[in-house]
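First comes one chain, alone, set out as structure tokens in the form predicted alone.
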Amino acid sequence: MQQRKPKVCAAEGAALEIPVSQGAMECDGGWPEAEGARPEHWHLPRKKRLALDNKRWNTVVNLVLVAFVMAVPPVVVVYAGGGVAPAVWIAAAKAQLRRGSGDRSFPYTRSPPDKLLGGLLPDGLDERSCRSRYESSMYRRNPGRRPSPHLITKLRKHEELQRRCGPNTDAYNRAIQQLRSGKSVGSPECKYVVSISYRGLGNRILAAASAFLYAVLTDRVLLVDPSNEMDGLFCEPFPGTTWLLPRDFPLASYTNFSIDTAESYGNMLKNKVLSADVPVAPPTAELPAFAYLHLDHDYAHEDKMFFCDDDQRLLSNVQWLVMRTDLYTVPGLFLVTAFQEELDALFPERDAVFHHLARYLFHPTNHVWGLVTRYYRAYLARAELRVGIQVRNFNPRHAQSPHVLRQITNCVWREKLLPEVLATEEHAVPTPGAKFTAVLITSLRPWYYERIKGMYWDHATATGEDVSVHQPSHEGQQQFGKKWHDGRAWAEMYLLSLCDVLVTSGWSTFGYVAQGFGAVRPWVLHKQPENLTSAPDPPCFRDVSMEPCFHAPHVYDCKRKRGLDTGEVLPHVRHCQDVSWGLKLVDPKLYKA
């Protein structure tokens, strides 16, 4: 007897709708019935069965139409602006109705997503050129923190400043002419801070976020160095203008500025070219046309004066600032007295600063967004729990270490993040309603992924639940400035941020970015010692904050001009748990010394 071929149903909602589970619906749009159920009129002649079926179908259609008429007006009002997101959400909502409320493959919330993130994002930008900006909220179960009204107002004002003074404006052209002249100008129409892009992608994201907050606090236009593929990884964040520094910028060697550059603020202080000790600002003629801010990990004592009030007063008179950092310097800005009142108003939740800055500034370009969404739909969307594990080995000898593997498994098992596995011969009977967990591993090498995946394939779990393990890529080693490498890294950071639970590696900026985007307080794997002879115990700790750590803060009392533990000055600026001398922003109610 010839076997019936299964029907293949065309997915509705174009490319962005999640495929429905096999057997969840018939291709003719009929409602699914319980497996093995027989209709009560099964024995009736075919014509009568068809009549009863039509009558039942008409009733269902009428009910659906009533519900549709009741539901459509608010949807139309909310999405009157049109665009891609309404169609995506409506198509996905129809798919959810077919599957039922228990199916977790639906990647979005069942209410219309907040595409503007509570007012954080500006409305009206082209959705086709940057799909991620307004679609990202549809892929997050955790909606994240809401921005303060003051932050929303400040961002709209800053966008206007970027449009008025950014590249290709008369104000910018005049500022460039002034810079070329090598002379300063009194009361400049517009002021600028240029952020140099270098080192790994995580460092570049943290550096740009830090420069942006400094620009907002000091009413400066932010311009980002376009090298290292910054233009190919991120959409333009500001409406009606660009944040990319034009390639004809007159300081041709600015990307080579270093701690030895004569125009660095620290060197100008050291060489008595500038002084912040005088109560009155120096005459315009004595000010430089620009100052280079060396805030890198190797910065000197004089460079760190950047975080002092008197020095900020002096720098406010310099039209052009060029900043190099590979650090998240935001906690240091909270220690500048002149900025504190404004920062308190902008960020009443001190542990969500990077969360807001990152979601505002960094939107994956369409190519990267395709990497994110395709992988998400294929491997993560249907899981009831998504666990992200980010493995970063700073010591090459730990790239394939059984001790580090044991550290990872000890962490996820002790903290009940994943189910333990049984002995080889044992088998747990799946319990009704056992959940399905997807594990996303990101690492430069596949060794840990292969062993964790093999562990959950070779052994049953103690709870009877199913665990799938996935790793998008394994590049072997970090490669700076390679577009394809950075594109995948950016996609994997974003995928990690979509997980419900995160396990990250201490010291890693990659993990910092993921936890900040996702508004997740991670479990952090302790950094392994050089001579690792056993798995670290305890293997991990729950971080007190989702904020990144400032790895190289200043330790100086600007008023008393002496050393100071800056982790003991403010209740919301404390030492990091992974880098003991570092600083991070915390919620004082959660922090324990």
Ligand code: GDP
Given for the second form:
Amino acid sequence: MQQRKPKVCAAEGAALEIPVSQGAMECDGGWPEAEGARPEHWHLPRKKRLALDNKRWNTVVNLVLVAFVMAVPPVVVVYAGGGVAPAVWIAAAKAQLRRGSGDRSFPYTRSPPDKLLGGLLPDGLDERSCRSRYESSMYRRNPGRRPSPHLITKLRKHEELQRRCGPNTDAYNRAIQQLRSGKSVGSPECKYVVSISYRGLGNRILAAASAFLYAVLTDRVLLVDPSNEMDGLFCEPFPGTTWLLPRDFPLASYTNFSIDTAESYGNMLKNKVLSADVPVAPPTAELPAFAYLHLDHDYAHEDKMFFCDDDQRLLSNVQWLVMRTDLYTVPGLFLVTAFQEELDALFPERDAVFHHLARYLFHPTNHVWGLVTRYYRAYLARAELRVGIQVRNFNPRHAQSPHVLRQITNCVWREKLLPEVLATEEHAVPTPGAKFTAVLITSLRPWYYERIKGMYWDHATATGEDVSVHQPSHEGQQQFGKKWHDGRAWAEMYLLSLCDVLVTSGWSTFGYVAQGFGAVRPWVLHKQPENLTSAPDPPCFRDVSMEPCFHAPHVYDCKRKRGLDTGEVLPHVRHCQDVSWGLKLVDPKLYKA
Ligand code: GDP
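Now show me the form predicted in complex with guanosine-5'-diphosphate; what you just gave was the form predicted alone.
In what comes next, the whole complex appears, and the chain from above leads the way.
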């Protein structure tokens, strides 16, 4: 029997893609924000109600039947209503249920389970004190990218360096003495980069990942400022040592370093305390014991000279570097000629740099892992498709905006990430084998979640699929220095990364972290303009790469000493789509200018 095509609520501007039928209720005015979430606003004619009641009864009968056929061999089954259930349907229903207990089962162990992520992680760390490190592969359907053999070797060597020179070693104590003396030493046995942790969690993760790659490229020990809960959120990444900067670090005011700090590399260049221009490097004894690298979003041209070869040569003789950044500076490192050969060998897949760095460095502590795994098992594990939607409103006026809501639904419907909903109260007969999709929404507020959940509760989907909608928390606003708040944010980033499909908010480092961990190229919601009078059209775009965007790159040719569009220099360092002046690493095969 040919089925009448149901009318679906039109996503704005997408009329051509939407199946239309006669006689269905109009969508206009039925937008859930206005009334769809309140069932009392839907008045159905009595005849239609009876028809729906019949359908509901049939559904119940069907469920009983399915339970029955699971218990007895499928011969010919007579319906309570007098009909005969086709054997094909019974077989399909049975197969579906069997599949349900198999494919949807959990954890998704692979054979053999790749708990070391292809050699990325070191073996032999205590599993109980950091369960996430070796359990993560069980929770991911997408195993992610393979690390290169060179990256694996380099990481093991770097771990050895961290152990040899890290806190509580003689080498570290000697380096601290040198720092106290105020002068650099020629050929120090160990050099260090200290990463200051500040701003939101996404920024902190991108900053620490950038500092780590810089440390690896320059054979420096990475030490992370323990403030802002860095110690409570992440397990130690390096075996047999700590990456946390000891509390008695002698530069007591380092967390207050800013663009005005006299010891910043930029200010030392400006004030001619240092110069990278001289053909012969100054004697090491003339160099300061430390330099502060101000690589923050507000940094000046002189600070950005960090991304030039001559300046890197000079900095390589400074034993202690203290770095502040809220940026993902990695694409900038790819522009330093001296690092290029090594970077090519470490990351033959240019669009997976953050993916590897993040999975290597950041392991949720047991408390956060509990938040991740309990939520995942309870709400997401059994779904056949998990769609993560990250809603970040940078403008408080958009915290409850029907236009942004429409932007989200337009995106997921146009791109066919979620099924559309029927405009009528008609039930779509559940199709055997129809997918069950779980939607994970993360946002500081519950408004979008409530609307989207209400929409999928009040209306059947056009495909007969079931869609469940979940949001773990709604913290209200960003908070600083609160462990439970950061723990939830970290858990939600991680949960997003376990989704099969991602819709993220442009400009947000929160979303960048999730997409990088999960190796997912997201659909990105365009940042809304200040004055929003309608849903942005197009609502979203598919990102060319899962890499985060470097929001404030240097626009400079270090050799010719003049301005240069650094998004046009290398085939794998291109401009971002969400932040047009930003830079991101891409797979040149996928990138089209
Ligand atoms: P960005 O500001 O979007 O680039 O992301 P950040 O992670 O750097 O900073 C935003 C901060 O606000 C997060 O670290 C959280 O503290 C909070 N936040 C923003 N969105 C969410 C969310 O969806 N869930 C939770 N739990 N916190 C959020």
